[in-house]
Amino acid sequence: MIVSFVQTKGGTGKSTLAVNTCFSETMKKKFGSIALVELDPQGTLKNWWQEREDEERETGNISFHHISSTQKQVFQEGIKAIAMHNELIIMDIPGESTGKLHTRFACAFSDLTIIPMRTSTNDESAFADNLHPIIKEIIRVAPNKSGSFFVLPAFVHPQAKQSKIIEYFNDILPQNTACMDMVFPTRSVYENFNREGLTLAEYGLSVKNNKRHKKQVDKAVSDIEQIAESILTILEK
């Protein structure tokens, strides 16, 4: 099973979602072995994982893989090899303004492609101009891929009515892309949780004596668990 977080523009929360969904209790209980895969040549998650190893943090049933090559055959063979030893692969795909090689690969090979998108004209234009044409072409060639592309409303105000946000996206999205039944709320904790290789839940334990801050972190952890549960619901259909 392969799940990818894809968006051609940066700053939409792909890496945060990939890491914390991967380490969510929901996914760890469901799958015996999970691979977190980064295809970004810049290696943001690679550096995070190195910090995690340096701090000797427990990884449990999760492994990390960084494929920096821009050659299609190299990362295609790499993913196939990783898939042989893991029940679930979660991929973090870089933002790509040109070429979009990794984006095309992820959309074509993933069982589920999740597209974090804000309710902004910039995000909507990036989707319409760069990502939707790729989705249309993939479905044209492989009609069975229809139903595997979902937008996740991202950086939604915590007090916003989720049903209204989801309804908004359902109204504007093309027929071959749906909206998840969950949103990714904006939380200040996402700005600094990952220092020293921490996951969101681990960061929560590190601030447990600060009741106010811990409460905010717990809300963010709950968000991630709900997103993970929504992903499982889609995969099991």
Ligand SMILES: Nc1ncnc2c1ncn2[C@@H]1O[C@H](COP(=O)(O)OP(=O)(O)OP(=O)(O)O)[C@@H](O)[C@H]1O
The other form holds:
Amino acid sequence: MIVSFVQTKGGTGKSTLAVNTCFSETMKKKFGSIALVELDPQGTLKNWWQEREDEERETGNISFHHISSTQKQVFQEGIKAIAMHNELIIMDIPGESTGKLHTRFACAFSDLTIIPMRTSTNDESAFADNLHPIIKEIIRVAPNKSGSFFVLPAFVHPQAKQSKIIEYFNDILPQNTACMDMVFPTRSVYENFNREGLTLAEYGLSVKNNKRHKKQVDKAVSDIEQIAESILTILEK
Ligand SMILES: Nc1ncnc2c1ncn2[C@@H]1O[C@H](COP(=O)(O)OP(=O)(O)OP(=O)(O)O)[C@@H](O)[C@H]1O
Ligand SMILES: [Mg+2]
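With the form predicted on its own in hand, show me what the form predicted in complex with the named molecule looks like.
Okay, now the whole complex, with that chain kicking things off.
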């Protein structure tokens, strides 16, 4: 199974979601081996993983792979090789790349493509102008890919009514893209948890004596587990 986080617009939470769903209890329990793959030459996750290694943190059934090539054949071969040894691959795709090469590849190659998107005209027009034409073309060539493109409303105010946001996206999205039944709320903990290569759960342990912080982490863990479960439900369909 291959799940990718894709959005041609930068800073919508792709890398944050990739790491956290990968390390979720839901995924760790469901899959015997998981590969977190970063196709982003920027190397956000590569640096984070290096810090984990420096701190000798446990990675369990999760491995990390960074493919920085800009040649489609190189990352296609790389993913094929990783897929032979892993039950689940989670791919972090760069926002910008020449000819949207990585985005095209991920959309065509994944069992599920998740598009984190804000309720902003900026994000909506980036989707309509850049991503939707790619999705349409892939479905035209490979009709079996229809049903594999989902928007995940991101940076949602924690107090916002989730069902309203999901309804909003289902109204505006074109036929071949659905909205997930979960949202990714804005929480400051997502900006802070990953210092020194920590995962959300490890960060939770490090602040366990600080009630206010711990409560925030618990909420974030709950968001992520629900997003991971929602991913599994889609994959199992
Ligand atoms: N739900 C969230 N709440 C608050 N901050 C968040 C959330 N998700 C991500 N962030 C922060 O927003 C910034 C962008 O997130 P991230 O790097 O995951 O986006 P991205 O889509 O991978 O960006 P790029 O396109 O540059 O690769 C980071 O500083 C991250 O810590
Ligand atoms: Mg990123």
